[in-house]
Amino acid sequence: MSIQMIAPEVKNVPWQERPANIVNAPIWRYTENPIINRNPIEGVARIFNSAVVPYEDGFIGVFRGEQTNGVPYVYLGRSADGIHWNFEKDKVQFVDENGEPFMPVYAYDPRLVKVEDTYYIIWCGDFYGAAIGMAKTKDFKTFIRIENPFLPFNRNAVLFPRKINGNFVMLSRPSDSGHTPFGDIFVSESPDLTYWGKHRHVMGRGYEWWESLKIGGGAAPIETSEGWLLFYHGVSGTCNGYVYSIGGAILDLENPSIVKYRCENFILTPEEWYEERGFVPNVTFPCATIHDPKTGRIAIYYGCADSYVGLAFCQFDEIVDYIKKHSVVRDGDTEIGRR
């Protein structure tokens, strides 16, 4: 029986067929890339690790603009065909539950994720040290604040798209106040989006040189039948400073603290001159994906140097087997992750 993708419809998946010369990995670049350049509008320098989902006719998503002075904030864009781009001048406007203004100190590395009829905008903030902020909004006009989930010191959080039994799931990395020169993929679990606990140890930092020094989530996890397809970076470092890569594994769907396939190889490294030069040189940063279980079409958004966005497809079948074909799993991988 064929492994099948759970998910709605999307009918206008950003797509470019794929080119004859693909080599190692199945995925392949966007020719135009990258698809949001240096200096998008007044006051924002660069945007780049953002996320984006589908949204009435078109797409919408949630996007790190950083600063000319340096500080990043949240976005706001739409887009017709998911390429293009129509930027909201002003920063995310977020409020407390009272509809008081309660705007975080920055916010950086937005990930956006649709639960139920609720989208949820989940970021890294200051929260007396780097810690995870997060936000919920049904219309795109309203942006409520939630109380912080976790204690600093934290980055790369994302939802899942459903409850799993019952309770809402989110994937992290707990970290130090620094540039973390290391970090694990975590997983937690809340009924309310207010109360955090059963945190289980997903994975660790890999033997592989693409990931020896820290990993951490990057993409919300797409549900298959086989398990939750996840899209993570991984990071080494080398002589000459950072490298971000981007992995493949596949979790239990009931219980994602087991790892049941992860990819020896990255999928995607820094390779193009817009990957290697930019403000944070080699970086691919997975933040989201657009997927149809009909055509198994999946776009992946990735930030690119710390400068722009790029956009990179494969086929579901296609990736799906790659992972599984060049998985190896350890004991930290399969256990439940509690200690």
Given for the second form:
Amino acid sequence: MSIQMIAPEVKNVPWQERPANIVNAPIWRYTENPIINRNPIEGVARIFNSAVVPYEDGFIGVFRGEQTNGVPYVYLGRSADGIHWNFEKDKVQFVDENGEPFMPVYAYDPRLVKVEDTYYIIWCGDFYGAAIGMAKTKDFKTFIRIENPFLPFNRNAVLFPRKINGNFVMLSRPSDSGHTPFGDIFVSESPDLTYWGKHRHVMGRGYEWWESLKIGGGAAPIETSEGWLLFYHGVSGTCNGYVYSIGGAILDLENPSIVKYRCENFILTPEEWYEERGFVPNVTFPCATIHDPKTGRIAIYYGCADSYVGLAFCQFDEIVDYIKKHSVVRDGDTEIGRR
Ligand code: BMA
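Next block: the form predicted together with beta-D-mannopyranose (BMA), after the form predicted alone:
Zooming out: every chain and molecule, the one shown earlier first.
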């Protein structure tokens, strides 16, 4: 039986047909990239590394807005087609459980995941060092922060879109507060989003050179009959600085610390001007997908060169086939990760 994607239907996934000339991974860029250009909001110089979900008849997203004073915050955007975005002028106003203002010092690389009837925003903020920030909303009007789930130093947290064995499940990447020259992906569980445990190692930085320095979770995993399809970022340290590429893996459904398939090749790497040139050159940084089980269409949203947002497309069956065909898993991947 062919592999199934298990997700709600999305009729209007942003899409462009596959060009004929693909020689590597079956993924192609939107020809009108970047979809978000510089100076998109007054006081915001760049939007990149951002996440979107289907909402009402269109889409809604949380965007990393680098303000003109250099401090990143989360901004809300809405779109009818997932390509053209309207942003709110003011940054998202977070409150605590009592409704009192509770703004992070800064917030970057937000992810946005719906679990049951609630939307969760997860970002990297300051908690006496780089750490995971988290908030919930049901209406995109009130954003209630959930107290810091993890100790510093940590980044790149992303929730799974459903509970597994009754618990919320989150990927994260322990780090330092700087330009972390190391990093593996871990998974943690929580019954209530307050108490986290069962921390397990998912996968380490790769043996392959494109991901040999560090890796980090990207888009929320997509449930499939074969496991959780994960688009993540892998980093190579070159003599001219870090290069961020996009990788693909499939994690065990019931026990996502086990990697079933891990593509030894990057599936996308900086090639276009908007990926190679910008505030930080050579960065492709996935944070979300819009995907539809019926058509098998997947649109990947990725930050480009810390300056823009780009869109890439792939067909579910083709990308899964490619990941499986080029899969190399090692002991650190396939073990349960609880040494
Ligand atoms: C990482 C994060 C990302 C950024 C990347 C490249 O450490 O800060 O937000 O895209 O570096 O600068």
